[in-house]
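Let's start with one chain on its own, the form predicted on its own, as structure tokens.
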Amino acid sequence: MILVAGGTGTLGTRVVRALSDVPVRVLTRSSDRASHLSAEIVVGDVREPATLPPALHGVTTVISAVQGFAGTDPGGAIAVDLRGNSNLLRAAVTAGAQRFILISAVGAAPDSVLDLRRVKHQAEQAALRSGLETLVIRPTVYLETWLGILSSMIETKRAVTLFGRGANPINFVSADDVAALVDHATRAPELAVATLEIGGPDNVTLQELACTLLARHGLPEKINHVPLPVLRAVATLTRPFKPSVAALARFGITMDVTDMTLAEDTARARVPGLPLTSVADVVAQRYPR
């Protein structure tokens, strides 16, 4: 049996599909956003230890999806992707099982400017301390995610705004790119104890991404921008009674100033057929023309 926590997200939701040949039990908070996948549900919080037994009992493999950057909850990331996390690892430890496939963040690391790389750091290190076998899947950013950010922005404003100067090349990878490793890694005794990172074909300018979907709509190229000096200023004013808005502030400057290509594709040299897909083909396949 292989437990699926956060398997109704983005890339949990295409995680669960992918392993349609085995048996998959899915941990959610919410029955109804679980409705739709062909899957055994159980309810439960990876915040509140008391709920995780029942999900893992006669688990083999735990797959942890979860991340709370751009949830409601007010701990935000330190609540759900470490402590969380941690609390998973306890009970999947205390369940019997062999392995832990963890999610994590291209750039995770101690001394990371963005605060939820230094937590998926320290996720990652509460995995390979637990004794279980753990893989490390550290992704790029979704495509998705942004097509989704992006389009609901021109479905309701016929505009998009961003953060910064939107120029910066950014690696994107497509989550069902993601969940094909994840799929392949659970049938792969070879990769139970690695960390693999894993990006897509194209590095792309959130400016040009908004372009591009702009003109799938039919509009023209109406981008607004939201100054550095404003989101400085919001990161730092809103930090100590709003931390989530100071979060995603401080997210937004990241992605605009430092490095968010991909050095080095690890997993696909390791796993040589795992599918490739670009922006171009998931654009496409959303937004027919």
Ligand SMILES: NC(=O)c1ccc[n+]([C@@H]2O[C@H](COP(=O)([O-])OP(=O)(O)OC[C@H]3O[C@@H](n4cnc5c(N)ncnc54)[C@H](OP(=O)(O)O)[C@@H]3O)[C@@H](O)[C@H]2O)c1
The other form holds:
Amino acid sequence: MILVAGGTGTLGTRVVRALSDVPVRVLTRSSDRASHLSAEIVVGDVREPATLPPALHGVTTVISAVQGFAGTDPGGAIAVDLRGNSNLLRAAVTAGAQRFILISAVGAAPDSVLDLRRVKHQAEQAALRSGLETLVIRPTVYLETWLGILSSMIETKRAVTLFGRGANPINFVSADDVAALVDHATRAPELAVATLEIGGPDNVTLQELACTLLARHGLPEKINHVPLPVLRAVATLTRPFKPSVAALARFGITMDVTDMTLAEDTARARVPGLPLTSVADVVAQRYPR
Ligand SMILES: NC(=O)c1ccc[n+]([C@@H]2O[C@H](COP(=O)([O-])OP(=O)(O)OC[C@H]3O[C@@H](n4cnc5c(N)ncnc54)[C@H](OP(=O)(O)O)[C@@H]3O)[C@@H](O)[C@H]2O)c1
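Could I see the form predicted in complex with the named molecule next, after the form predicted on its own?
Expanding to the full complex; the earlier chain stays at the top.
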């Protein structure tokens, strides 16, 4: 039995679909959110250790695709990505599981400027110390997540607002490709202990992605920008009393000014033949003309 924690999310849903030939259980805080999945469903919360043993019963491999960072809440990342994953690891060890596949993020490092990447690095360390065979997967940015964010802006405002210039090339990976790697890894003993980065074939700016989507919706290029100096002021001034707003501003600044490309796709080097889905293909499939 494979447990997918976060099986209702953008990646997790695709992982559950990819694992259709093996027994899969999904951990979710709400069975309603899992109604579209063909898998056994267990309701639990990684922040509540007492809710976890039923989810782990008879499980050999745990896949953690949970996240508490909604772009706005550094406290959520600590509670879910770090402490929640630590609770899941302890429950997995107690239940006798062998393998843990942790979805981390590219750039996870103890000295990252991004709260989320520092938290992800700590979660990786907890997994590596757990005694379980641990595969850490560090994806770049999910294309489907950003298509969803931009599309909801376009649908509600018929325009896009970007943090900063939106001119920084960002490596986007399709969550379908990441799910294919996770699926492959569950059947590949040689990947039981590894850390792999995975990205997509394209580096695209948010400005370019927004223009593409506006055109697909038949709308003119209406793109507003929150200037970087404003974002920097917001990040500094709101930190003491609105940390979630400060975190969102820092996230926007980071996406706009730091290198968001992928130096080396170590996953594709280790696993030849993984799908390599382009931005154009995902856009064409989701927004047919
Ligand atoms: N999105 C990106 O661009 C990106 C890039 C790199 C890495 N990642 C990583 O990839 C993984 C999947 O991301 P995603 O974007 O697919 O996530 P998502 O769509 O935001 O879904 C988050 C998942 O986490 C679960 N979750 C949140 N809090 C939980 C809690 N307290 N207890 C149990 N489950 C909880 C949710 O389940 P319920 O709501 O059903 O409880 C949901 O399935 C995460 O680890 C994320 O950090 C994401």
